[in-house]
Amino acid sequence: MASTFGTLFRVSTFGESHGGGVGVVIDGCPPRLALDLADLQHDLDRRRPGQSKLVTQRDEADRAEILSGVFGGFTTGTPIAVLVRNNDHKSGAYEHLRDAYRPSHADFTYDAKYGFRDWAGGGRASARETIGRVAAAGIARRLLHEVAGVEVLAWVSSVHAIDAEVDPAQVSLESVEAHPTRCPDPDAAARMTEAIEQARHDGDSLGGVVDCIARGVPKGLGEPVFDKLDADLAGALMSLPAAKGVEIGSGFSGTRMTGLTHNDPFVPGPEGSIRTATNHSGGIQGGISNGEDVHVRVAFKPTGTIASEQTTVTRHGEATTLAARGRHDPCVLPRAVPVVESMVLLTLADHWLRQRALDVLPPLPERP
């Protein structure tokens, strides 16, 4: 099913941007995990519209309702259903799109696939669909923290041509949330703000890159060949609206290195553990986590919906022009941060459960 993600920790999102609501059903969460609405609401608040002048001004509180799967403050092991109701959708602002295709949007391709599309707000192609992912990831975050002490944190590392200078090892939630851009470099954040505001003034939009690091990931997560951890992370992150590229570890910059400089030497760690001296692999080798920080980067294109007039065609192939109306993000990056975290969390939670399934076997004999 196109709206379902995961093998053991399975999430199925539902709803449209201008429907009654959006949400998710989570299946496979273990029982007896302490959970309340605050675990979900924190990141929903970070994702919601209207939180600063840099994002869309759609006025949605995005308050989550847990409909099932939680009793007395603990998960029961049964499916968890979460609903967020839509309250401030203004479908009339999209009436002019009934017969016209927005450039670089999903309008044309949805019509090509289904022969029908929801033109009000983009339907399932709207980034509002990610609410279900973020709500589910609140449960995954709680699970991973409880069982392994995993911390997943993302930040904006570039907007257009503005690059932040950030040491991933030093980034904290407080430094990310200190500025509306969610860039922990104050100087770069100020310049990003100016660029985003100028793009909005010009009826244009900007893209950029979100970095994400997962600390405390247990070694051994991931499957050989087709279900490699990095492959699943790449697929999860590329499923996000406006995502156009993913790097793991050194990514494309690794092509400019030699094997001697790119290889991560093994060294003795504390208490007899094994570590790597560097982390060009991004915490994943052979598709399996090695215990180092998992580091990914996601490239987001400029927002497809802009206020400037553009040439396009109608669904009948007739040339026309259009300029978007309504409320739109001039740059998706600030609100993409918790969504990137969510897909990393969902992927790690699924692979943790898959690895746990192997651990039910009795201990094997010591190797000779």
Second form
Protein chains: 4
Amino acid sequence: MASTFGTLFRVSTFGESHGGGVGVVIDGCPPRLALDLADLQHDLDRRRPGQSKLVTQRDEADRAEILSGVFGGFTTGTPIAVLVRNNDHKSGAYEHLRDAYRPSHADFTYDAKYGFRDWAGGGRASARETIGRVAAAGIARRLLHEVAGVEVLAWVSSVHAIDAEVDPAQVSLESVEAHPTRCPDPDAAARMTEAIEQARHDGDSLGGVVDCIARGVPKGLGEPVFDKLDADLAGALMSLPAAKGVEIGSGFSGTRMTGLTHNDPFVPGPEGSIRTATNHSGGIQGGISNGEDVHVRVAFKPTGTIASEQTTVTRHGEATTLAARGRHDPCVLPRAVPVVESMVLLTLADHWLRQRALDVLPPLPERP
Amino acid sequence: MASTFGTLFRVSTFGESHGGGVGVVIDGCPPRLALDLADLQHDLDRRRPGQSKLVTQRDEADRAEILSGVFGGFTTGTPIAVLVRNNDHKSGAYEHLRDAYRPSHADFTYDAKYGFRDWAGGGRASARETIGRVAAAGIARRLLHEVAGVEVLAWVSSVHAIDAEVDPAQVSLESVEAHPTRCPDPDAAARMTEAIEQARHDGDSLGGVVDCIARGVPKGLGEPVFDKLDADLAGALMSLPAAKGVEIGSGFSGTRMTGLTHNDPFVPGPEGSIRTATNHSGGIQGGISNGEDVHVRVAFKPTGTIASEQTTVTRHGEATTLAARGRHDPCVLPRAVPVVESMVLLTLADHWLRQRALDVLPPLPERP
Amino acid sequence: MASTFGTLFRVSTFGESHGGGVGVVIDGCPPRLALDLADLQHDLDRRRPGQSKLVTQRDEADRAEILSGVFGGFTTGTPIAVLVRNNDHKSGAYEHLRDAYRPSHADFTYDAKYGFRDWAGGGRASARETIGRVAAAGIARRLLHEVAGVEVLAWVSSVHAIDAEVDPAQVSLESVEAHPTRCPDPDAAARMTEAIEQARHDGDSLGGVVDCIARGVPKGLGEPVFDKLDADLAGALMSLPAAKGVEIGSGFSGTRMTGLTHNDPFVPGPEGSIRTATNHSGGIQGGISNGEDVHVRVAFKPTGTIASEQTTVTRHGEATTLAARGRHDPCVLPRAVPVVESMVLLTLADHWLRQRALDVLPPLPERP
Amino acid sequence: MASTFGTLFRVSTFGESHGGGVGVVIDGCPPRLALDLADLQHDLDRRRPGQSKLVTQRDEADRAEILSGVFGGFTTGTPIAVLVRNNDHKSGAYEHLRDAYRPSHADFTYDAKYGFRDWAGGGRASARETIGRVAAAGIARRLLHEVAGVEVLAWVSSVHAIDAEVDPAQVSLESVEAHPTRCPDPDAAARMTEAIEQARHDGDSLGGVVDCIARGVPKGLGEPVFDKLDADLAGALMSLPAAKGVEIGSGFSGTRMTGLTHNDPFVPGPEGSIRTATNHSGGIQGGISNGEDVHVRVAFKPTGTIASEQTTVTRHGEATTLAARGRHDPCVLPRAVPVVESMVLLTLADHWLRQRALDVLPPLPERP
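Having seen the form predicted alone, can you show the form predicted in complex with a further copy of the same chain?
Zooming out: every chain and molecule, the one shown earlier first.
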């Protein structure tokens, strides 16, 4: 179950960087959902290498094939298997990593866990694994759009010390996609580009933060006590390569506030609805969505792979040095944007179905 | 499964603040573990109300009863059920909450999800629910201690704007328990006490951060890709009441570093071991423990319940005001310490067993 | 998860024959279900010892207490914990079983699995464990009745070589409960009583078959391919103590027919419905209910516990003899009836919820 | 999760009869298992169409491709994805099934469940789905052989009214594979062949029973109470297409015995072991393996697809007639043999790993 996510909208990914391919099986997608290959391909294109000069130049078209579960343009309710073949694999380029451990990579820990490892291209720890997530999320996006009008949108809010100024209520897909950094603040985006190019030139790498909001999330999603919506989002997002922190709503900065200012007062909303005047809760209270925008933030460390020479040891414990060869991302943030969205989409689709399974009895005539 | 945690060391909690009691069933605990009621009671006492003047004065002895799964002082391998009766419940004290929604509480979202709610004392959203987690974690602690010598230790590292200075490598249970704040920095602890008492006096509340380390964690725990050790820790910790952020290792501050300084160089360790010179990774790389101390941080928002009057609405959408009556914590941080430990313990125990189930074949004579 | 059943209507039992008690936690029951303790107690009374002279005379009132998850007479959607205390436990009576293995009991295999065992009264292998199932099934029965008008009814169809003649379409709860054997054929029931009393007198025991039908099951329940309705029923029923065989519809006798006579022809039914002319399928085709009565049969071996002396060995491998002392059932069939119903109810409730979670999109305007 | 089987050795199948292909993902296979494509292909060849004149003549080579999880000839511990492309699909041949429901097939129930269906070739209800199970079981077989010397062997024990005489203790793979019926009793095999050919000639079909034993199963596998070894076997086997009954050990015939003769006396075995003198228990007591041969039996109904004309209705409820065109099995029994083995293998592999995860503490010095 290590590679399976979700309870009802259940996603299982497979595949390594080098080998037959990577892919995903989605079990539990409701039948009768109109689905087109383009629903999957669109976000795969947003995460694929070589899309701009800011990212790795590995040449992968990442074309998806739907193997099962769709008939005549609609999901059948049975498992949907999606396969993306690996094309540009040059395992020879990794020969020098057979014995040496790249610092802050998974080489050492995979050896520790499994007793050996697929050293060609990072194996299962390669960011290429996220293809399966993104493909599955294309289906989740379509489902959530159709049943609830949910929109999930992420953007780069900081790179290294450069913080963007973005109003979550105003940000749009167009403004995010307008710049290869996927930062919707043009001024910050320009400085980020500069910083990333400088890092590449220096044989160094940068990290940063991705923000993500989900608009139109129905209230009532999330299940106490371990499967709270925020708990599942945190687990989902921390499972992304290079993620080191997750915040919901006010996050760590909220600890500097007091209850009087942090509490979100309820106010009467339009058409008899109940809203909150502020949203420090990030759209989630007691682990359950309250109808406000769900807002999460994910910290990504600077990419471990750098061109500069680093000291390390071999698997025999001998000191050695390593410098990354070939193609890699000096900053994963721009490509992380669709990947962050994918985990939020998968989490929401699962919880939307779970709430459907729970909410089956008529309202009580009178409350106890 | 909403109230179930873990894959092999599987914990299911039940119970509300007011009613027959709260408890937990642990299914999957290995047989032949020496177990005493005191193993559970010790941490229950650390989290119980009324233990100091800093916390809520609700009077609950929180005595655990083991109903099953232990025979002659040893676990039998079958489900261990633990029950803690509720004593001090005065549901009349909650009558005024029948219709009004406490800001930043789960009242509104429970109504939205379930169509009605147990309004007496917070129901399932009460912090009392964590009793089951802490009781189960007493067993996990014993297991991890016995099989791997693991020690899990948390402390309060900040309250509101007061940051403690603590060396994670040096902190001890004694230093944490030396002060009712559970902050091992005496100077900061004193200022925190003052701040908490001031907040109570002001009808306000404070949040803060709990740090937690796990020492002696064997390398190799955690499973790519969704069940990474850091992902499961993040989900576990974010499921705690009032948690709004989780960090592993360098967390958000690591995004301000560059790859060259953030990467943890591997170095030869004692007796042929392999260690890292720094620990920005927080003991986890590629989702798998690397043998260094696992280090996590959890942000807790200021308590939602405050004595000051706040504006809110009733479930009919009418504006009203509320002020907390009776007993509550002006700052949950001191009591959050054993609760944070409990989720780390449950996560580690589960992953330790999972790795045992995976690591069953002999080493390869020669690696491919 | 060994003691957990179901995906959405999730039932976890705990407890041994001797100890604090036995019970169950139900996680996933929809909120707003009217629920009374009597809903649980009714079937507990049908399975409890001492209800007639045909069954064991152990004196247990088996009174259930609902600890959580119900408020003001309705389920809240959170875990429902139910506890039944053990009263009449005389562990001294089992002292002679400390080392000797009862033939065809779980003594030897528990030792083999766990390294030791709770030898007082059968521990977890005691039929007393089924109390948790029956209590949970009372809730499932109420749910299925309310949402779909489902009726689940079992009866004893054979004891040893005595076969009852029963028309499944006509059998009623009244006819089943009319006789302590729970066989609705009065003539067979009388002969069964005689045979059971003779077996008790001879220090021997008898087995038999329980039939169970579910009426009013909506079509569409069951999920290809591993969670087929018949697969889940088979697993559920074979998990009962002493079960050795399960049949759906025509079962083993169907293998003696040919396709031409075994196939159930579809015929137009009332109000545009589609029915089958025969029901060799037992209401399930391709693993999915087709709207006809679901019909299962369960074979129970003769009770292992007998008063006659039997040869066996001790846990040290030494030959010895054993004869059951005290109270036991010479034939479990009468008490097995509510227990068989309970597993059918739990399976159907789970699949009813699963189908609700899947069937969420509008019908297709035109089929591909 | 509908298409996922197992807790630790976790198998997820996908694919329809007509479409991109069928396959399986195995998550949880231990690393360092030597694995060759031939391990999978061998049983795929035993189940594939066209292997003899007794079975369907659909022309499928069923060549497997391993997409992931194997490196340098060894499993890596990460998901193993296996794909078998569909070659010989003529969906036009199924056009007449677009609206008409084949009796005792899944056409009607799939429509009832999903609102429409993939009518080309049976979709997910096609026996072709079992390819994924058989491929995964090839890996389970290799694992069980390597770690425990387990051998799993099935055979045809009856077809229609023809019962084979087979000594389970003596039957061998060679004797099973010696005849295309996979019945190791040559005389019965000859009569079965005749009966099957007659049925084909008559436009009719036959059912029968497959027996399966597992030799060398370690004692201690299986988990009380819902995941008993016999319960999981029953669920696994009843999930096979056309299965209508499952027996463990004495099964239904055991209900005609009495306790005195049915109980399996324990006797001292070689080298201090403990054995049973008889094996009515079928190698499982209290849901846990006792070290004797595990023995199960599965009833398969006569194939639903027959060439004779049958009355049925369309999805609009109109009466019509249908006769199978093209290629189909007049008797699935010979091809069912490797498929039955596959479910036994998957169940045992899973429980073997589960017991490894439980049995982690040292023996007790002294038993309570």
